[in-house]
Amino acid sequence: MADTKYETPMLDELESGPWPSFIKELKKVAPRKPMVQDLLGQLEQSYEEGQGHWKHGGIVGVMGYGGGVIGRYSDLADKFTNCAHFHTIRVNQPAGWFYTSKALRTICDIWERHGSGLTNMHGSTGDIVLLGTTTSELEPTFAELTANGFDLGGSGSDMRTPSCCVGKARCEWACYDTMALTYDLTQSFQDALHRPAFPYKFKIKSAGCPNDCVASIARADLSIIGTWRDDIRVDQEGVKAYEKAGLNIERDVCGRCPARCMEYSGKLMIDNRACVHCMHCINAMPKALRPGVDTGATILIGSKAPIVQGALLSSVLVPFMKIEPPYQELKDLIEKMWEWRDENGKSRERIGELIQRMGMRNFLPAVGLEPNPDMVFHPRANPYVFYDEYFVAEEEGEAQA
């Protein structure tokens, strides 16, 4: 065990379980970083008292950017002087999280010179997270990062760093190029990313197929989930090979289809019009089934974790959109969302909460979309539903009479 400046019996307990502990990593760094020594002491006191001791002391950042740096100050600065400042820097990750070993060494060397040496690979948004530095080291860190081809990610009330799955780089199910789209959106919306001007954050996550390996449907204000609109491709001989290998296709594939759109009696039959594209059958028999060839993405809106209100999952906004360069249809839609939100949103209100508050009937016209049955989460329980078109037709009939 590494020597530490403080007695940390409660933190030591976290190293005793079967899983890797962040305390072990802190203790590795502590002998060469006084900031981390004091961090361990403050953390131990937080565990003893059952409360955190970090405060947000105002806006801190780098010249020209309003986002990318999260200010952290200790309210025990007199006792733990070396971690009185413990700012976090978010670095925009490459699409799909592909790195060379040289790039990773470059980041670590920069952080060793200017910060605590602690990193989080990666934050929930996707960024490279550099944990713990002082205000005076922010500009030098930023200068070295940009000189080596890196940029800061988003924080605060801005567009957060777009992220995606590996897409077509490694996955045969990807229905569009997630990495190309993410790179394009990152470059196109630089101002929204670096200079917070929104009522609150806006996250974009791109998943290449309905497996949604970036969990966009639970975490992104805008989820772009790859899909197809033609038939699932079926290799009947491949299906039989799975049956010969012992797979009970009728029970484990057809019987677990949520749409009940499959039957098997020596030949797999799929009612593609009823298919909900859940990927269960393709995941169960990947050598026999594949997505269709007319591919694009479903655009969903509004998911988030609980902060002001409870958690939300994304709702369908556009059932199918082709995702091809220059992605202008998607970009135009995003900008219309932002304009409507700027006019109507409250501080710290996510766009999903705003849509709940004001209703789809106000949101859809503002972004230029027609109502679609795919947008309906469940039928209305209230039977007293009236349609403006009905009253208009009735009034016109009365006028003619």
Second form
Amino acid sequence: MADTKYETPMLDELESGPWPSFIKELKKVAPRKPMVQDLLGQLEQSYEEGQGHWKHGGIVGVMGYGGGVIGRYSDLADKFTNCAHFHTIRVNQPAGWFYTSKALRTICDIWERHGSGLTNMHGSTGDIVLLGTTTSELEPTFAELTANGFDLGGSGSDMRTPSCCVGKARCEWACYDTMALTYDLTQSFQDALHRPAFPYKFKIKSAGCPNDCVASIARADLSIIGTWRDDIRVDQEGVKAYEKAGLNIERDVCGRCPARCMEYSGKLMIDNRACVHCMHCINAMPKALRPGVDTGATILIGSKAPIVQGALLSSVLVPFMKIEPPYQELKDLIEKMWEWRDENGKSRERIGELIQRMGMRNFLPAVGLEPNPDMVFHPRANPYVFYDEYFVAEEEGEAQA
Amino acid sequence: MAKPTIDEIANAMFDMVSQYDGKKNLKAGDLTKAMIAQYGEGNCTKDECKQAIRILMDSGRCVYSYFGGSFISLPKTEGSAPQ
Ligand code: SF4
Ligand code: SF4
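What's the form predicted together with the partner chain like, now that we've got the form predicted alone?
Okay, now the whole complex, with that chain kicking things off.
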């Protein structure tokens, strides 16, 4: 155990094996950061006891902002004095997570001066996460970050930092410009990002195609997933080249199409009206198939990880929307959702839970959408269907009897 | 009732936060609903309430706090901080 103040036999175990180890990284930093020395000591105690020792929340942040800082205090502050405060700062990442090495060095240098030096690239919200500082260092950190063109991200009951896949910057499947949309939404909704005014958090994630590399369908209240509404582009010669190279197209492409809408007998035939845009065939033969050219996105609502209640996946709200600047249709929809939730949501209730509680029949008129068969998440499990007119007829019958 | 200025809405919100201090955590939405009820829908809009909250925050008269959700509080020693 080199250069650390505490014996950490349990943590040392986590350095064994072929995987990268966060303990190894903590130990590298510990000799120059007393805060990290004590963090290792507290962590070892937590592992011994099977119990965490962080208190979360409170009143901590930077002037004017209600998001971006997550207060964390040790309940063993008397013993581990150097990590009595260990606040997290979330920094709004650039859309698509593209940095110059100079920008990364700038962030790391700021954090070396004001915090533990530990980072997490990136948190589940997508932000750059700076781990561990004291209350007195929050404003100086914020001042340096903003002077270098960075801003804080979201936390608490606000719009969380929107995030997206790399989209058109690197990916040929992108059906819209995810980075441009994410940047625009971030700028347009600054107030919602920095000044928490919602009953609970709201996450927006944008994926350029149904491969959904940002897992928006599982991790965002609003998932914006690129799609197309015309036909898959097929290069028949390219398909043949895959067959020649040994791909069993009938079995491994057509046979695994969830819509069973493909056939191959020397020529690939797709019933595009039945295609559910799963991307399987395109992923299997990327040199021969491409999404169509009439592209946009499907807007889905309601996913969340299990926190207060269980996990939910997003379900379709708008089957197809063009995603082009200035994105007014999408922004209007988002604002209507927020308005409805502000009126009806309970504290710590995600929008997906609220829709489950109040029903689509209340939600859809509030956001100005007509019911659509694409919104049906799964067939109903309850076989009973009640029609109001039957009750009226029955009541009238009873009255006459 | 006459239409209040943004500063008057901010003052009324501050009074409410002070009155409930230590008794009930208030969210931005609670303050907004209370102001609209107090001044009437025609006299006080959600957007004006947003501006009023911003005045309270930027002046440091109120701060955001987090206790499982985000609330608007009076500034004080950090809730969970070691003394
Ligand atoms: S979600 Fe689609 S467009 Fe985005 S990076 Fe993944 S494959 Fe490419
Ligand atoms: S995208 Fe999916 S559903 Fe559509 S044709 Fe290809 S495999 Fe079938």
